[in-house]
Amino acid sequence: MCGIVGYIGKRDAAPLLLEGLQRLEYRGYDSAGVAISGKSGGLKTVKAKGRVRDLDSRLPKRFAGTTGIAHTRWATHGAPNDVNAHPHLDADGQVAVVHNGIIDNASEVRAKLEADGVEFASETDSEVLAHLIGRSQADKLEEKVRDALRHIEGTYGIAVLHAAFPDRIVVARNGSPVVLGIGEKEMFVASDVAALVSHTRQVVTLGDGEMATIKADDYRTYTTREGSRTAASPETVEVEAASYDMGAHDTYMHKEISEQADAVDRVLRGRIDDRFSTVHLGGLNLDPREARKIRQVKILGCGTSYHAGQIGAGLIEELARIPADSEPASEFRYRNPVVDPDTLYIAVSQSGETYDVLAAVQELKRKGARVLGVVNVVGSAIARETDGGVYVHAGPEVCVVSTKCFTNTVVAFALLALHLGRIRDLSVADGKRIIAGLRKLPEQITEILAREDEIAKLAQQYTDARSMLFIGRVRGYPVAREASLKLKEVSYIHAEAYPASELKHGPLALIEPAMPTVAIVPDDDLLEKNRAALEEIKARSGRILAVAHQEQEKADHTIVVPKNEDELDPILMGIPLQLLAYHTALALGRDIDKPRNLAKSVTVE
C-alpha cells in the first residue's frame, strides 16, 4: 500500500522523486523519506512524519545527486513517525531500501539479528532488510539483496540503493507491485505507473519472483531464487499524463465522480453485438459450449469491489439464470473453500494487485480452478494471473475511495451478465431490451450529475448525524451498503446498511429523530415493500432521504433518478450518493482525497 519511487540518471533526483511521490501519495501518506547517493560519495537520507509536502519542506536546499529512491508510508509496523519512515539504513548507513508489503516472520529474523549485536533504529519490519543486505558477504549489490530475500517471508516490492555501487538501483517483488520506466538514458522505478507517465510510456512490469538492476542506461532482470536471466520486455502505457492530474476540480473524488458518463461510454465502447442482441468480451477466453458448462458463479473481492460483485452476482443470476454469489476475498481464502469445477470464479480488483484477491486467484490455480478477472489497470498481477477477464476502462481512480470503477466494474458485470445470459435462455428481446438501457446510461448519469447542487444542500441537512441507517431490497441492498462505506470513508460518519426486509428483526430499535435513513426506492416489484419500510421508519419519527424513481410522499427528501431497466436501475441510483457522501465530507471539512487511516491499493494484507 506503500509508494515507492526511484530514479537514476543525468539530472537530480529529489525533484523526480518528490514528484512521483506526490503522484502516489495515495498509496499512503502517514509519512515519507528520500535516500540520495551523493555526488562526494555515501547516501543522504531525509524522512518526516505527515505528507510529501512535510518531507520537501525538510529538504535542503542543495541535495545533490543523480541516484535515488523514496518512499510514502501507510504505517503496518511502528507508528507513523520520522524514525519509522522509509528508507531504512543498515547499522553502517551504505545500504537504503524503501519497502512495500508486509515480512511475516520480522520479528524472528530481528530477534537473531538483535543476538548478533544489531542495533535497530525504528520498529518497522522493513529494517531488517537493510541490515540483511548490509551483513551479506557477496561481492555483488544483487546476491546480497538476494542473500538477504533468502531470509525473508511475506510481501515485498523493494528498492535498494548501496553507497558501494553507486551506479545501480536493484528492485525486487513478491506480492507487491514494482513496475520500471525506461527513459532516454535514465531509469524510474516505482510501485504504479502513476509516478512514470510524466516522463516515459515505456514501462516492464516486474512479475512476483523477479529482480531487476536498474541503470541510468539498461536494465536487466532475472529470477530472485535462482538469478537466471528474464525476458522481461518494455509495454507500452495507453494512460497520459494529464490523466492525474486534478484539472479544474478542487479534489481527485469529484473529478472523478464527474467522469463517468465518459467512463461508462469507454467500457461500452467496440462491445455491443446488436445483430445477435449480445457483447463481444474477447479477453474472457471463454468459448459458449464452455459457459453452457457453468453451474454456479462466485465473485471475489474486497471493499467497493466486493459490493460491486454482489450487484454482479444479482445481473448474473438474472439474465443468465446461473446461481451467484460475492464473497469477501479475505475471508473466502481462509475458509478452505470447496473448489467446484463446474464453478466460475470472478476475481475483482480496481488495481488489479489487491492483495487478498490476488491470493485467493493463486490459491484457486492452484486447485484448478477456472478464474476470470474484473479489473480496472492492465497488465497488472491479477489480470496476469486469471484464465481472462474483462478490462473495465475506467481510467485512472487516484481518489483513495473509489467512484467511477465501482460504477464501470458493475457496467461490466451487466455485460458479462448479458454475454453470458445470450449464450444460455436469454431472449433476444430481452437482449435488446438491455442493449438498449445500457446505451442510454451515459446521458442518464450527467442527467443526475447535473443535479449536483440539489444534492449538495441535502447534503448540509445530515452533517448533524452521528450515525446513518442505509437500507434497500434485492437490487437496492448493495448500493445501500456500498453508499454506506462511502460515507463512511470520506465524512466519518458511522454508517451501517441492512436489508429493508430486515428491519423488524432489530434495527428498528436504532430509529430516532437523530439516526436519518437513506433507503433505495427503485420502481420495480418492490416498490409496495420498500414503502411499506419507510412507513414503519416514519412511524418512530425516523428522518428519511430516499434516491427513487418518483417523489416518496414518507421520504423527508427525494432524490429522484431516471428510470431505466429494472436490472440496471442500480448502477444509476448509487451516483447520487457518491455526491450525498463528497458534500457531506466537504461540509465537515474532511480531507476527502486521503481520508485518515486508509489507503488506495491495498497490497499488504
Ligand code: M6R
Second form
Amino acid sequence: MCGIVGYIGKRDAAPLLLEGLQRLEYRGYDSAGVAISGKSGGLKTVKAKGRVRDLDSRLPKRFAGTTGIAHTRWATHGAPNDVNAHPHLDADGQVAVVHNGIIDNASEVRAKLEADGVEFASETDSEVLAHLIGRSQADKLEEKVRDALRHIEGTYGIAVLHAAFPDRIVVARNGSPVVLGIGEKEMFVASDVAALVSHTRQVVTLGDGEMATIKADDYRTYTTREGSRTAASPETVEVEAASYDMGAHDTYMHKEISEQADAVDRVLRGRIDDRFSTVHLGGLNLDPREARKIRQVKILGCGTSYHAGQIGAGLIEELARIPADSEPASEFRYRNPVVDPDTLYIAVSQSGETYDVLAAVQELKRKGARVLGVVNVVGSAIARETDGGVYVHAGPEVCVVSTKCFTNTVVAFALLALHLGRIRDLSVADGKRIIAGLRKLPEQITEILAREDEIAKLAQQYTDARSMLFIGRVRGYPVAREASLKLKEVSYIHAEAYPASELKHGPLALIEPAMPTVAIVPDDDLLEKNRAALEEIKARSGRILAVAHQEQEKADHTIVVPKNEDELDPILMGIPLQLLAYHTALALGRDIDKPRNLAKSVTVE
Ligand code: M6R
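Would you generate the structure of this protein in the form predicted together with the ligand, following the form predicted on its own above?
Okay, now the whole complex, with that chain kicking things off.
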C-alpha cells in the first residue's frame, strides 16, 4: 500500500524515479508524485491524481536534478486527488516527505500544529511529518527527522528531502518496508526490491525502528530512538530483473497464471526425499520431537492467503492427523485469542508485509507462541519475524490479484503436511503416493492451461451475470471461496461461495437462470453428494459450470481437469477458475492488473 522511491547519484533522478514508481504501482495507484532537489537549489514538486503515466505527462521538459523522492498512493486519509498526492511539503517548501503507512495520532498532531498557526494543504495524515520536520530546531536533517518521529504513533516507511541538505536523503522505517539499493556512486531507496533490481542487486533492508542517511557514495544506518549506529550488511537479491517484466503477455495476471507449472516445479525442487518418502524443509526450525508434540495447528492469513491456509489446514489434518484450521489474521488478532503452548501457529502471506498478519505474528510471539511462516517474499517482515518456515518460491507476483502464489502456497502446505505426517503416523506407502502426486502437478497444470481457449469462450457466457454462486464440499469449499474472490476482485461481478452441503439451508433461494453456479466436483468420496447438489440446482433452472474430473451430466458446461491424489486435487481445481476470472474481466474491459480500490500489499489495517 503506497510505494516510495528515492534516488541520489549522478544521473537525472526523474526518469529513474518514474521507472521505480512504475515497478511499485501495484502497491497503490490513486495518485503519484515526485520531488527533486533542483540544481539551482530548492525543491521542485509535481503531483497528479491517477497513475504514474498521468504524473509522467505532467512533468515539465526541464525537471533536472540528481536527487529526488517519489510516491505512488493508495488513499487512506483524504480523497485521491492532486493535493493529497505525496510528496508533502512543510510551510516553507524546504522539506518534502513521502510516506507509506498510517499515522495513528495524525489528527491530534495536526490540531496542535494548527493551533500554532500551521496551515495544512492536504487532508492526509502524512503531511504532519513534513511540518514537524520543517519546524524542528535541530541542526542536522537526521536529528530533525528523529525529532519529528518522536511525536508520531503509527506505521511508516518514509523518505525525506530537505533543500538545505541537498547531499542526502533520510529514510526511516516502522512497520512499512524500506530497502536501500547500493549502486556505483549512486544509491536508491524503495518500498521493495522490484524498484531497484534493474539498477543494483545489492540491498540493505531496514528493520523496524531503524533509519538511514543515504548519500551518492555512502550510507549509514542507525536506530531511530537513540541514533546509535546499526550494522547493515548488504545482501544480494537473487531475483532477476527480468522476472518483473510482463514479457509477451498483455497483463501480469495472465503472465502469472501461465507461469504456474514452472512455479510449482520450483517449490518442489530439492525438497523431496525419496529415501524416507518425505520432504526436507530447510528453514522450518522444528525438530521431530517438537513436531510430535504439536496438538493443534492454527493458520493465519488474509484474502487469498487465508484461502490457501484453509486448504493447508485440510492437508495437515488429512496427512498429519493434527487438528488444524485457518482464520483471517485480521479477525484473530482482535479477539484476544487463547494462545496454547502446544499449538503450532502458521502465518501465510505472499508479500510478507500484510499488516494484519504481521500484527497477529507479533501478538503471538509476545505471548510466547511458536510461529512459522509460509511466505513468498524472501526476507520480508513476516519471514523475519517468524521462528522458521517454508518459502513458497512463486517468484515475483506483480498483479494485485494473486494466482500463482495461491497455487504455490497450497503446494508448500502439502509439503509441510507430508513432512509432519511422516514424522507422525503417515505410512511410507502414503508418503510415496503423495510424492508421486506432487511430481505430476507441473505437467497437469500445463494440461489445464492448454485449455485456455475453451475457458475464454466459456467466460463470454458469464459476462452478463450480476452475481454468481461458487460451491464445493470439504476439500472443494476453499477452492470455491478462492475462485469467488478471484472473480469478484478482477471482474467486479458479485460472487459468493458456499459449502455445497449448505445449499438447502438458504442459498438455494437465490437460484434462477440469472444466477449461475460454479461447482467444484472432484471424483472423490463426495462425488455423489456433489452431484445431488447439481440436481437440486438444475431442478430450479439454475445454470451450472462444473469443474470436475469427468463430464457432469447436470452441468451446462464442465471444465474437465486431470485427476491427482484426492488430497492434492484442490491444487489443480482452482486453476481453470483463475482463467475464468481473467477472461471474464477481459471481456468486460476491466483493468485487470490494477482492480479498482485495491492494492497488492495491504500494509495498513
Ligand atoms: O501478501 P498477502 O498474501 O499477505 O496478501 C493478502 C491479501 O491481501 C491478498 O491475498 C488479496 O486478497 C489479493 N488481492 C487476492 O487476490
